[in-house]
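A single chain comes next, written as structure tokens; it is the form predicted on its own.
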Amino acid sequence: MSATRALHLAAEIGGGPPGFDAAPYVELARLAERGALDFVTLRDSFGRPGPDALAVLARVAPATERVGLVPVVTTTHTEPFHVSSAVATLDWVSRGRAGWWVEVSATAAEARLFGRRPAAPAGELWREAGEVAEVAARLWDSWEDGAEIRDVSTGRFIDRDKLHYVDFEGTDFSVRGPAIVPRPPQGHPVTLVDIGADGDGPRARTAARHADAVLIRARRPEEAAAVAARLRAHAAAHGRAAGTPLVLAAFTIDLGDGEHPLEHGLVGAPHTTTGAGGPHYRGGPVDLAELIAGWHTAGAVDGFHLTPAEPRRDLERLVNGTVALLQHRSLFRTFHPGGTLREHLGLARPANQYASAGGTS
């Protein structure tokens, strides 16, 4: 990987007290839009308390101008074409800054709150969310750009020669199309999945096919590459482009102290603990700094994604401290180059599988 590849920084919003007002939300994706900051995410699921993650980066939207919204979309209990209207619908009032992070719902109390079918093992949720993540892209591309006319003059609201019907049969499902929803912004909103510290399991192979980009977890950045390699050798398999998808390592970051010397012989290394949420950084914003430069300049990743331990002040050191040093040493940027998600990320907008196909399906 080239060290001269662009810095990307994304961070948590989630993590504060359970509440239904929005206000919280809209005041950390702001602060992190000050930051120019990639993109926020929003974890959710279905067993904790709280306000629907999709739902407040809706309310969210039109209260930011510029940083990526992705929430965690679950694909286990919920049906595919809710799933990709309601990601597309972010999109569009957006105004093309939607992502979506794959999850999906493992456990029997989940399970057990639809009751439509026992907890399922990990390879068949994570095959089952593969299928979703494809049939999602054919109903985004089911409308091509410019199907809604809106001719007044003689009456046409649609031109049908660019709808098109998706005919989708997977292993537990089937949808046939065409999406309730013309095609987003972006084409396809960006696509987000955490691997974890594995780049061969099942979630590393859903995402070698589908993702844009992926979270990592590891301590050092000799295994944040070696991870990577691993993806993106499954991802060239599937004949995707060489430097796919993109690669954040994901830490929990608590600024709360001030800055501590290095280890001897740990240079560049975090100063983590290793937890069930996977690497924890505790010191300050300038060592966060330091580390951040040291890994992306060694070429182990293309940018982090971290979340604050204390949503406002972990968030307002991040951005005031540590992005602003990255700054400084113009290893970040000080603006959003452009307004969609994927120009954040420097991903081009996917072609529509049916326009390039002749408009078959």
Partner chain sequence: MHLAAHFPGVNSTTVWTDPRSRSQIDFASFEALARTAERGRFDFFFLAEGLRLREQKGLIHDLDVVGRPESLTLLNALAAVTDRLGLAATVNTTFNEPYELARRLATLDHLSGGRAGWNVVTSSDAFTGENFRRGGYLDRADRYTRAAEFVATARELWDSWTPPEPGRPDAPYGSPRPFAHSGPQFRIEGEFTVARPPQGHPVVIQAGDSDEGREFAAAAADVIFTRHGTLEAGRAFYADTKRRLATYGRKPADLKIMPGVTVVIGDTDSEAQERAAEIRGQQVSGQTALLAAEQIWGRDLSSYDPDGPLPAFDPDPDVRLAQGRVRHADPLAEAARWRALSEAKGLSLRGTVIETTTRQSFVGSPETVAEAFDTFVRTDAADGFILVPHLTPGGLDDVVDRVVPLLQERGVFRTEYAGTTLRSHLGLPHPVPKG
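Please move on to the form predicted in complex with the partner chain, as the form predicted on its own is already shown.
The following holds one chain only.
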């Protein structure tokens, strides 16, 4: 992989104790936007305190202009039709800046909150998550661009020939379609999957097929490069384009103690501990910039997803320290040249799977 590929940066704005007021989320998203980050994420689950992440990022949308907005949206107990409508609407209200971070609900405790079905093994949950991603994409395509014609002469608001039933039959659900929301500005909002440290498991299989961007957990650039290569080989087997999906290395950053170059451990130190949240960087913003530059110029990954250990403090140091340095070294852009999240990520607007080729009807 060429080292000239653009560097992508994303940050989590949750973390810390759960907050239900909008202001802190808006503030963090604006901070990330000031650093020209590609997108912010907001984790979510039915099983732990916190507001609905997609709702929070919808609230953030009008208060920001450029930064991408990627909430966790789960697929296990939700309705695929509602999920696709909500994500499409996030794209509408943000004018093309939406993504969704696909997750599953694996615990019995979460299942009891719904009382619909028992907890299922990961293989089954991720197969279903793939089906939800597939039906969402079909629903987003079920309105062709320009289906709203407002043809005064015939009185038709829409051209029904540009609307399509999706007739999806999954293992556990079916959806007839078409969507009730017109095709979103990006065509398909960006699909993100976190495959963790597992390059071949159920998460990775779903990601290889459906994700536009993937989070991986690795401690060394070589490790990351190997996971990325394996993932892209799987993706290619599904007929996906070279370089697809984008691969972002995810780690927690704790920038609380200033520069401690010997402690950060992520570059080459063999004994870095990997906690529940994956690899952990502890050190200063300058060394973090070194680390990011090193991994990226080695061609290991397309970018990074960073979860601040302490949201406001670490995001501020990330933006004002690490990002500023990377920009100074011309390794990272200083502004968002485009308007949509796909444009930030260098991803094309997907062709519509239902649109008739060559425009013939």
